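What follows is a single chain, given as structure tokens, in the form predicted alone.
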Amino acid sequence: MLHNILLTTSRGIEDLARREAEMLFRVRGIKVNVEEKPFGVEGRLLVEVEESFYIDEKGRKREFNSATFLNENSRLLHRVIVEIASRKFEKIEEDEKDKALKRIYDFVSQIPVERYLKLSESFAVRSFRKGEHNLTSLDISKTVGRAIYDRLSKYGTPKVNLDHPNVIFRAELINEVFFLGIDTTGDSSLHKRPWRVYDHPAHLKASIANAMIELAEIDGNASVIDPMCGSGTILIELALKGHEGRILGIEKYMKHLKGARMNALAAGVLDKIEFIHGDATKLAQYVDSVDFAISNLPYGLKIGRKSLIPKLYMDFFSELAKVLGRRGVFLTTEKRAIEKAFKENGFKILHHRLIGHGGLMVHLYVVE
């Protein structure tokens, strides 16, 4: 028996996820087909599962929970959500909005809910929107609520909570495809890490510091750097990890560094992570030599005067070309002044690439 899981994450980091998710269920010898973009919705993944069991300690047999599974091991993802229905509605962002409304309400009326919760179980509707319909999220989760709550009506009296439910349904519509799940993830993203005690206020989402460490390819015992720490997510996560090799992380403001320590702290690995306080663009004071650098350069609203960055961006990397051995991952808005940044100092793009990060497209490079 197959069942399907509809999965979230970063837009652009698609292919690395399905890469995770396979991996991590072919260690289990669970068969899955993972689709990237389902009609086409940025930052999804479709995984069709197939039903497996496992011996538990008292030797009964249990069903093997696909979805719990990947809350709990997965990196790259935000939510996973068990699927319940999908549909694709064919002009539904020219419709009037009570029309649009009605279309979701009649579609969402005709699926069979009540499998997926008991009547004495609470249910909440959760909602996400993107698109040109005049609708909002709030229009959707009051029309899908209504819906639900209707249909269970015929076998007695729902119960709905909007704060602590038991059960929560994902209602989204993207465009003109409406899916509709059970979040089995909760109102809090996986990207939110429980380690997370000090925020930066542009800090990185811990889903794409590991997209950044997957680029990477770091390998065996090298060393790995990241010259603008911050919060510390991008190491934080390396360690957590458990990777072996000399983890660095340096940061010019020591109201971030302390915030670092702090985070890392939380994480369990503040023994692993060396924290230095210090300028990037002097980085050869600091550090003779280093296989990779991965970081989240300043850029845009996190610098304050953007007037700022090319002569940053030249400066550093001028400092880099002296002491890295091997690669570099970096992510910025500033596509003109990275790249003549690394022109000016020797450096190749070996890859590149547009990741969705706080409503922004940023660029994603690897350098050698």
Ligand SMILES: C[S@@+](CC[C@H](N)C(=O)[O-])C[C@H]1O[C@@H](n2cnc3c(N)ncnc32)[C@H](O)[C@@H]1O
Given for the second form:
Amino acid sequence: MLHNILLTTSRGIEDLARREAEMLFRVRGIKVNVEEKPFGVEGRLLVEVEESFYIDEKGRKREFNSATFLNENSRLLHRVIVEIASRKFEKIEEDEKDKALKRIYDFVSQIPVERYLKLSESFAVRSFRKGEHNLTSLDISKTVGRAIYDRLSKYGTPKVNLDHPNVIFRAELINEVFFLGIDTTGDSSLHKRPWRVYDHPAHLKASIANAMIELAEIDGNASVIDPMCGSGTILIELALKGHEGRILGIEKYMKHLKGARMNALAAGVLDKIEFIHGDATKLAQYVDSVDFAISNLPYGLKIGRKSLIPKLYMDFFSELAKVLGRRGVFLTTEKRAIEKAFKENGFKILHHRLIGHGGLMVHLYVVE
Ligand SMILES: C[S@@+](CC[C@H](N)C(=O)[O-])C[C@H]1O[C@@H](n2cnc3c(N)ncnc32)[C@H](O)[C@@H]1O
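Could you please show the structure of the form predicted together with the ligand, as a counterpart to the form predicted alone just displayed?
Full complex below, order starting with the chain above.
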């Protein structure tokens, strides 16, 4: 038997998430079919996976739980949602609120949700909405919750628990596409890593850090630096992947550097990373050469005056040109400033893409 799993990730890295999912299942010998952006929805993947079994330590045949497997092993995903039903509602964006909600209620009412939880288990509905609708995500949660409640009432008294439910139904309305599933990830998205004890105000999502690592195509014992490492996300994720080569981080502000060390300690990789308190515009003072540089650069207002950015980038890339052996992967909103700094310092753009991060689309570059 086949079942469908909806995966969520950042917009712009669906291809990498697909590759990761295919690789994870291939290693287990399980056949999957992964579709990127089902119904054209960005940041989503639909996995069709065949039922498979394994023999446990007591010799019993058990069903292999693909959703748990992905939750435990993926570095690029945000959520793993087992699909119950999905459909496209033509023109729902034009509907009046009550009409749109009635269509959703009617659709959910005919889904056999009773198969997905025991009556003794409590449930909640979490929803996600994107598009030009006349309704809010709260409207969707309430309507879907009522449809599920009404249906379950035929079998007994359903239990709702909005704070600590046993089962989380996930309802998504993205433009005209409606999706209902069981959110196996829980309330904390997978990109929120348990090691994050220090919360940098501009920290990078761990999923995007891993996408940058993938795109760098780092080999074996290569050395890797994040010259503006903030709370250390990229370096910690790299160390957790088991990278064998030297891993270095530079950060200008002691507060963030201490935070990065605390995070690395919590992740169990502090001994794998060399953290340096320093200035990336004087990079050559700290390292003679490095194979790869991966960094989420300061941008926007977060470092103070935005007008400082072009000079910071120019100074940094002129230093980087002195020490970088292989490739660099950088993330920024400042397209013009970074492309000027690349050009004037002899870097060639090998790859460019846009990635959704914190409501913005940011530019990712791979250069050499
Ligand atoms: C966007 S944040 C990086 C966040 C990081 N990726 C994380 O997940 O925590 C950019 C960092 O660059 C640091 N920075 C700014 N100018 C710097 C410089 N000249 N040298 C080193 N670090 C610098 C900032 O203090 C900030 O922590």
